[in-house]
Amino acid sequence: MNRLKLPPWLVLLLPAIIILSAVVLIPLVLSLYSSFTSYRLTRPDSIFNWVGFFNYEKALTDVKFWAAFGRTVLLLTVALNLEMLLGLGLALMVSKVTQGQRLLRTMMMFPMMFSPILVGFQFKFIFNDNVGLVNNALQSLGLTDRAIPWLVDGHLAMFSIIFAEIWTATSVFGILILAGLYAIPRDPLEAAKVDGCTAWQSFRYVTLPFLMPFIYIAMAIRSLDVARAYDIVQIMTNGGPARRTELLWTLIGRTGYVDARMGYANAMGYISIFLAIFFTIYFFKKLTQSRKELGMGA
């Protein structure tokens, strides 16, 4: 009887395939299947109750889902643009430093090293009504005579979350744009200077086009992060007040684990994944376009 002999490359990959199947593929398939059922955590047998596309249809007509989607897009739009502008300014300033630049580059990466949960607790304390650093500073400077409800007022709570996101991730843009500044060839800049271009014209027509591929890479990375934002929002406001800061993934978490409607939560999760993929494809198309404009090919 001939024994089945696996090729050496498959033998080497087999442990990784088994582990990935156990921790990624099986849960993925199970969650996809349960999104077509009325599965509730309080009724395990309901996972066999097939409802087809009912959960998806319900999500697409759910006002709460689209309100959370709108707030997620708002957070993504405001946070990404401000992070890009601040990261660009930070990279330009660091690139001009002649001494201690390595130390500055290391310090730029510090916010990225903190866990989102830790950042959430940090800014929850900073914006606290009673003992928060922001209110204490404003009152000490005489700018206000009362405590500002940063995490209780709906608009201020969203501002606080955006501020925390920007603090955490501006360095992503800063590091990537700084890498782009180092990669810019000197010849076009020197030619622009010889032609009499001002500093702004050199930046607008020479430096910025070379930086755009790096900016779009950073935006693609951050769009995925913001689209699935959960930790900071959950810690700082828990989606409150009155769901004014409820984002897609906090809504999904509440639906799945608090309301125990796991089948419906998984359906919303897959819709959210497709929306995140859409944003990623958009930024990669812009990246390809900017590379073609620079003559780098696709």
The other form holds:
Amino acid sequence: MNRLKLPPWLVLLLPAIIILSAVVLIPLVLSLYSSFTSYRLTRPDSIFNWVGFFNYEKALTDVKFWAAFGRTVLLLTVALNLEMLLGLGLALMVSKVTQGQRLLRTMMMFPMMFSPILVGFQFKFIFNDNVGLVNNALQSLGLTDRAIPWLVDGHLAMFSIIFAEIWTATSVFGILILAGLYAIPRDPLEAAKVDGCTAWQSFRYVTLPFLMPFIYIAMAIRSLDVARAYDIVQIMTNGGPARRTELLWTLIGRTGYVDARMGYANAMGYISIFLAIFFTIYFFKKLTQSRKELGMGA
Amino acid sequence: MAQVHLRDVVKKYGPLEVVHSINLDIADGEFVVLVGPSGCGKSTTLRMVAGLEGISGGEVHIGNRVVNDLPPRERNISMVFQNYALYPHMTVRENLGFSLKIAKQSQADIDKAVDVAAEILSLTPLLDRKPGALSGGQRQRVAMGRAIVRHPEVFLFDEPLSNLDAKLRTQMRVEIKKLHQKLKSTIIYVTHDQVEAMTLADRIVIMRDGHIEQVGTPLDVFENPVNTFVGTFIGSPPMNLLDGVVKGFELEFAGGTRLPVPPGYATQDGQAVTFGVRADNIMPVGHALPRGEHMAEVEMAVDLTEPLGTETLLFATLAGTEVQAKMLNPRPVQSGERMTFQIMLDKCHLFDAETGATLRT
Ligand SMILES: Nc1ncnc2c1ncn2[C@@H]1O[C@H](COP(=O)(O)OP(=O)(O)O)[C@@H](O)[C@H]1O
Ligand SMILES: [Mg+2]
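Next block: the form predicted together with the partner chain, after the form predicted alone:
Expanding to the full complex; the earlier chain stays at the top.
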């Protein structure tokens, strides 16, 4: 018998190749393929019904899709900027603390320790118009005597979701910016003091440029996070009211699993991934640029 | 331009006192060098003048003002740091002009001041580079340029040449001296290198363990050290020290070696003393300077030689202690060769054996 002889490097890599194909490659190819079919979960044989670019054309002309797209970009922009500002403030305050800083740093991480699903439920309760904490507090303080529909009014619901996002993720910025603050050399800051800078000017002209790479890393991480946001929204509003808080992935999830139109959902998914890729590339470009500014490797 | 006065200045880190009540008066336009071994409190003292460290006690005056409670930007000083401390994200031009920009000067004035400073320090071709693209010596010059654009009342230097190689250090030393002659401003300069101190200073302040040991011109501290610490710290090679006992008009060392008491020192019979002689004042007969008035001769075996070209350094043993001597017009010397050395007694020193303080009258 003539046994098949594989080169040793291939034999050694084979386990990795098999696992990678099983968990990454096959789903990827399958989903990409199905986005060109009219695949419906309820009719498995429809996966062989090739429709070409029909799903993509449909998605690109679908108002609902673009509304969700726009809302996701809005959430991303607002949440990331606010998280950055709050995280920066938090990091600056923590870095000034002389005692118990380690404890504070650990406490800063608390929001990240909870599952987004639980955070969603928590804020769903907090913003509930009848029994919620916020309305109770406002009414007890006499600031209002009616029940504010936090999760029912379209604008307020978006606000509530942004609030929850910020609560969970500000610490990502906080921690990374704190790491940046620790990494700043002392000398240029002292030189700035001697050169006549006030505390604000030192921050503006010396500290901030040193922090930019850290801020962009946090932005890159968080933009991926927010671009795929699903859980918190799903729990708090389920995309409602009347799709006013529908984001890309809640829309895609609904299309795929509720309406069972998996082929169409996959097509929207592939378009959405470009959004994430765009933001990642953008922030990494900024990161490289800000590092170059500081004379750190190309 | 301004004088600087330190009055009983103390620095404490928590319970630890690192600068002990020092007093120093620096005249307008004077170049003063603080020198001492690492950890003696030079930087701390300088940083208190700069306003980068709080002052735990006493007063610092710059000009006619007590500046204890003023932030650095209100003290009208500028500082050059050991690690240059340039702003890495700014070009050389921006680094130089930064303090003027903060002071809200017009762009035209800034450009003019930057150009002048760049001209003085030969930085003109480098103005558009970032510090990352400069050599150590160039960064050092940018750091100095940043200090001079503002015409401060006092310049503070903290070991500005320590990170440069030997050749560049010598070159920059000359440039700093020229700069002082041109600007005529008050300079306080910190270094651990006694050669830098000797070559640059109008007056040297020698510090040890948070105290000032001696203040004087370079020649003064070289020729009249107040104690053994200053004697060995200033001058290279360090002063030879021999422990002995006064016997009448003579000093007796271990092994019975005897030398006359050098002129100008008050001694008592039986007193334990430390005798100090520099290598320049102990030379082999026939390879020495012309004989002076007060001479003594000793015979020693040479253990080791270090030829330096115009002179050779000889390592020998006298009364059980290693001493270094100098040989002019050198000839080859064998290890173990016995030679007669002449000692110029009027250049020698006597210190109290216990306190190390000079016994000069
Ligand atoms: N932040 C600090 N906390 C505690 N001790 C310090 C601090 N900074 C300096 N010291 C101590 O003060 C002494 C003087 O330091 P420094 O002025 O830097 O010495 P140098 O003469 O080498 O410049 C040293 O013993 C050093 O350990
Ligand atoms: Mg120092």
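Worth saying up front: this structure is predicted, and the values here are computed from it rather than measured. In this text, the rigid core denotes the largest set of C-alpha atoms whose superposition between the two forms falls within 1.5 Å. Numbering follows the first chain given and starts at 1.
In a rigid-core overlay of the protein, Phe278 has its C-alpha displaced by under 2 Å between the two forms. Once both forms are fitted on their core, the CA shift for Thr288 between the two forms remains under 2 Å. With the core fitted, the CA of Ser21 sits 2.3 Å away from its counterpart between the two forms. The two forms, fitted on their core, place the C-alpha of Trp9 6.5 Å apart, compared between the two forms.
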